[in-house]
Structures are given as C-alpha cells and as structure tokens.
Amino acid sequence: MHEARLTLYELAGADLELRFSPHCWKTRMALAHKGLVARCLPWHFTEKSRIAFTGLETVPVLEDRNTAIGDSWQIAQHLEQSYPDRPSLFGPAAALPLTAFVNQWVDATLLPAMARILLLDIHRLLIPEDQTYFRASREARFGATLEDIVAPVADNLHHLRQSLAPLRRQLRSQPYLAGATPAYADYCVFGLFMWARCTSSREVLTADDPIDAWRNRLLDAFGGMARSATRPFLPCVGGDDGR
C-alpha cells in the first residue's frame, strides 16, 4: 500500500467507529483500489466548523497534502489524476462518462429509495445534536415524518428492488458492473449497500439475487475491508411486512 499522506473526514454515528455514509464508502473503496492509505477521521453532521478550513460543509473531505477535495465524485477524479501510476478507477477514457452516469443514477434513483428504508435506523445511531438536525432536514426533504416515510416497509422494499433491475440484469452475465474486475462504477452502487449494512439489520436483497453475490465479492475485496467494518447492534427485523 502507498504510504499514508492522506486524511479522510467521514460521517460517523454516536459510535465513532461506525462510518456509514454511502458517499464516504465510495471514497474508501476508491482509495483501496488505488492502494492508498488515508488517516480516517470521524465527523458529525453538526461539526461543520471542523472542516470549515477547507471551505466545505459536507463529507467526504479528502486532504491530500495542501489540497482539500470534497464530493466523492470529485475525489475519485482527483485520485485518478494525481496517482496515474496506481490502478485506474475508471478504465479507458470512454468509460468516464458512463461511470458518471452510474454515479448520477445511484444518487438520483437508488439513494432516495434506500433512504425510505433506512432513515429511522440512521436517526437512532446519531448523537443527540445530529438527531435534531437529521430529523428536521430529512423531514423537510421528504415532506413527512421519519416514521411515516419508513412505515410502508413492504412497498419501500419492493420499490428499491424494482429500481435495482438494470443492475441485476447486468450482473447476471458478468461478475462486476464494470466487467471482469471492479471499478468505480461498482463502488458507486456498493456504497449504497454499505449504507444499509452499517445502519440497519434489515436485509434489502434476497439470497438468490445476483446482486447479493456481487455484494459479497466486494465485501471480501481488499482483504475484506468492507466486511470488517463496524456495524451497529440492532434488533433483528422480520420479512418484507416488517414483522
């Protein structure tokens, strides 16, 4: 691995070892893909002053020597350009716009669908100050209380699984979204599943789903980095009806 000279600010729960942001997980996987080591620091929603020196207000934030980069997509491009001697995150130049499309699809379509399953679990894992901020901001965004947003469990799960159909079809014929080996397009989607894994005990995939096999391959990638990530202790939940 490359000698550590990077610092990554990551969203954390009340348990500082619990790092659950899907965007931060995109960056974690990108760093591992490049063989780069970063000092990972926990950050809370209400600690904007801690990263004010960067001119940014949200994480991930990556410090690379004298440069601070925010937004997981911008960080990925920075890593690709700054470390060209390390494995490429995108592959051929023609793959970059396609990867950008995947990133936008995840953020616009899959992330809101997953949020409707996870919001209340996330709220329970935060420090009190973050809970107040999180509830107010997410209820304003979705136009309902957290409890009402997640209440139709079966409908929310069905909508998510339907939204995953393009990914499912692709993974029936190849091991990774990018082909024979994983690339940043895979990490864009995988971050979403780490969001679920690190905040909820609810299983969002069925065992026979080809997406589940893909997820397991990425959990085991880079020495099982993602599989060994801290998870919360939560009571087990039942099937699609929430019982």
Contents of the next structure:
2 protein chains.
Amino acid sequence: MHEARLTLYELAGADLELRFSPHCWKTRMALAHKGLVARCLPWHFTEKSRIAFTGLETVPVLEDRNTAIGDSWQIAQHLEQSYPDRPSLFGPAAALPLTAFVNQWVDATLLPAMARILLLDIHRLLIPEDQTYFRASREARFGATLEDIVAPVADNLHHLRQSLAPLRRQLRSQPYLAGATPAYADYCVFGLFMWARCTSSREVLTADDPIDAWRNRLLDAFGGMARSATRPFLPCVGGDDGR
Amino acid sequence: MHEARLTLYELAGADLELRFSPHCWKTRMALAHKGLVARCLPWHFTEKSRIAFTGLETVPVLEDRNTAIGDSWQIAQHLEQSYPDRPSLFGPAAALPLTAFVNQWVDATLLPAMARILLLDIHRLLIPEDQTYFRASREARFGATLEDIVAPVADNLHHLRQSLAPLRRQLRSQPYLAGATPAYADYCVFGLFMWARCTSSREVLTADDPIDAWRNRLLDAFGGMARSATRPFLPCVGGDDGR
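Can I get the form predicted in complex with another copy of the chain as well, since the one above is the form predicted on its own?
Full complex below, order starting with the chain above.
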C-alpha cells in the first residue's frame, strides 16, 4: 500500500525490477525511516523526457502531491521538513551540516572508488539505449574505457577498502555511523552497498571487515526491505564468495 | 594569564616555541573555543618519562586539577563535560557521533596524506634524540625512508588535494564544516593545516582553493591565535609562494 501522493522515479535496469542507483537507495531508506511508502516507478537514463516536467535530468525524483523534488539530498530535506512528526532523519539541527559532510564524503570519495569496481557490471544490466549513454558519459568522466577502468580489480578493491577506513574506525565504538541508531548519514553510505549488491556478484568487503555487520543491520532494517530488493541473475563465477 | 589548574603538554621542535602537532592543535583550538587558557609545556617524542605519571606515551596530555587526560578526542570530551557552561564544542548530543566520524576521516585519510608531504620537514625541526625516534617509527609505519616517502612531491600534493574534496564541496554552501559557526569538527581538519604551517614552507592548497578562505577564517579566530603561532625559520626556496 503506497500513499497516493508520493511517487518516486528510480533508475532501473533492463529488468525493470532492478533498482540499483545509490542515490535512489538513499531516498528509499529515507522514506522507510520516515515510515512513508511511495509508488516507485522505473526510469531509464535515456528517458529524460519522462521527467522533463520537473526541470531535472536525473533521478531520484520525488513527487509529493504537486511538488517535484530532485537530488537525493534535497529530497531528504523535503521529507524532514514536510513530515516533522515522523522519526527525524538528521537529529537536532546541529547535526544537519555534519550529515551533509558525510554525504559529500560519500559522493566525492567512495562513489568514484565503488564505480571503478561496478561500471561494467552496471552496463550489462541496462537497456541498449542506456548502455550507449552510460558508456559515453562514464568513459568521458573517467577518461578510459569501462573495460580498462575495471581491469585492475585487486587495486580497485584495495582502494575502496582503504577509503572506507573512517567508517571502519567509527564502527569500533558504535553500531551506526550516526550513533546508537541509524540515520541519514548511514543511508548515504549504505546506498553504495546497495548499488554493489544490486549490480554485481562481487563481494566488496573482506570476510572479517567490521563494516559487514553494520551492512547486515541495515539490510535487515525496515522488515528487511533492502535485503529483499531484486538482484540481477548472476552466473556463478569461480572464486566468488557466493554472496 | 592561564588558569593554574590547566596544563597542556604539547609536542615541540628543537625550537621549544615550535608547536606543530595536528592533535595538539585540535586541543589548542578546543581550549580557545571554550575560552580556557592552559599552561602549555613543550614535550619531545623521547621524553616519555615526563608523562609516565599519566600512563600515556604521547601528547596531547591535559592536566585538569588532579586528572590527566590523553588523546585529543578524549580531551575534547572532557572539556565538553567539565565546562558545560562554556560554548559547546559539538552542539547537541546527536552531533557528537558525526563529529567523531569527521575526526576518523581526518586521522585515517587526511593525516597520512599530509604526512607524505611533511615528514622530512618535521624531522629537520626535531631535537637529535627525537630525530632518531621519528625516523625509525615513521619509516616502519610507511615502509619506506623519509626521503623516498616525500620524493614524489607532485603526486603527494595531488593526493592530499583530492582527499580534501569532501571538505571543498561542503564549503560551497556553508562557511564552516560544522555549519554557520566553527566547532570541533572544523578544528579536527584545521589541526592538519597548522601541522603544515608550523613545519613547512610548502603551500599545500592551490591559490584558488575555496578551502583557503576557510583556513583564513580559522587562522583569524580567537584573536588570531593560530596565525601568530611560531613558525620555523625557513629559507626562501625558489618557486615557493612565500607563504
């Protein structure tokens, strides 16, 4: 049952059930945190005309009654302001700028590191028109072919795991990045892990990484919403840990 | 005039006025934020016996009446709890875990990146006994000689500037990392810039980096306390910007 007034446009693969965008996952978790259920519509990179009414070119886009809001950070602000009686995404106002900083850390540092692992897996899951768009835009951004970007697998994994060091240290002393309970700062990072989970058979964490326990707690949150998300059909690959 | 009950042990160079430790600068800024003035004693790496009464092996160490507290993060907690009527270092309780995360980001990501630029400059400023200790411990930690660590200057600067991307993005929309006014999260990062300023003639930011304006604001804070800190005598080097 969704609330008729809320519609979320989410990036989808050729399999329309496959919703893998890290930014859309930030919004999914934020809606769940607020106890809100939206009608979630699949959207492809090349369907810009379908969201043209919003003036935006990328998703997530949230329609809330007569308003369209784009950008996952702006959507989180909107939800916090429009649903003040629901559980807070940020805690007191003083925590908002620091949550913004965590989001910047995720987007500037972790997202490019994770992209170097996933780009070719993502490409494989898109509709043909999106594949053309995705390859051209990402190869321009990274200055290399998708194949060359993902080729140094061990280096790319090492770099991601190193980049996660601040989270790993934080989780030594508390169960969530934001403290005793999860908040939007956690969802910002978790979105990246959903991006990996919903596109790739590769396990990005080592088996003994304390971040794994945190990820499991968030996979289980909200009735296991994230854990039950559609994942691509992935052939077994030798050496994979079968996650 | 210091308050007789507060004593801060700070790392010093061969020039005892030279106080450059990033962690000690976190504490200096925290004391100033609280409007507290401590008696600041110079300490060298190899003077472990002088702080043995604390059970600690590194500085900062703060003595507050009959208590000795080590570790800059623990000192910040102590100041917040012991001086609740002074300006808060963290804002509401919900901001504390997020400030801890910023501190983890600084120590796990920025500090090693900055160290690769400064290690040899620091070594030059120490007393001979500390030079031996410093070279052995840092070469073991980084797995290379000090000279080899700092040799790829351009790469090291590029890596540091890239690592600062989350701060740069954050400062697009607000004057301080923590929001409209500075807080301990800002001082955690600023300590690294004081480390550079008090040990090296190298300018680590490019001239057009928006982080520079933020650094200037903090250099000017508390009556210009940080700007007036002793810097080493550094010979003019061609190509340096003369900072």
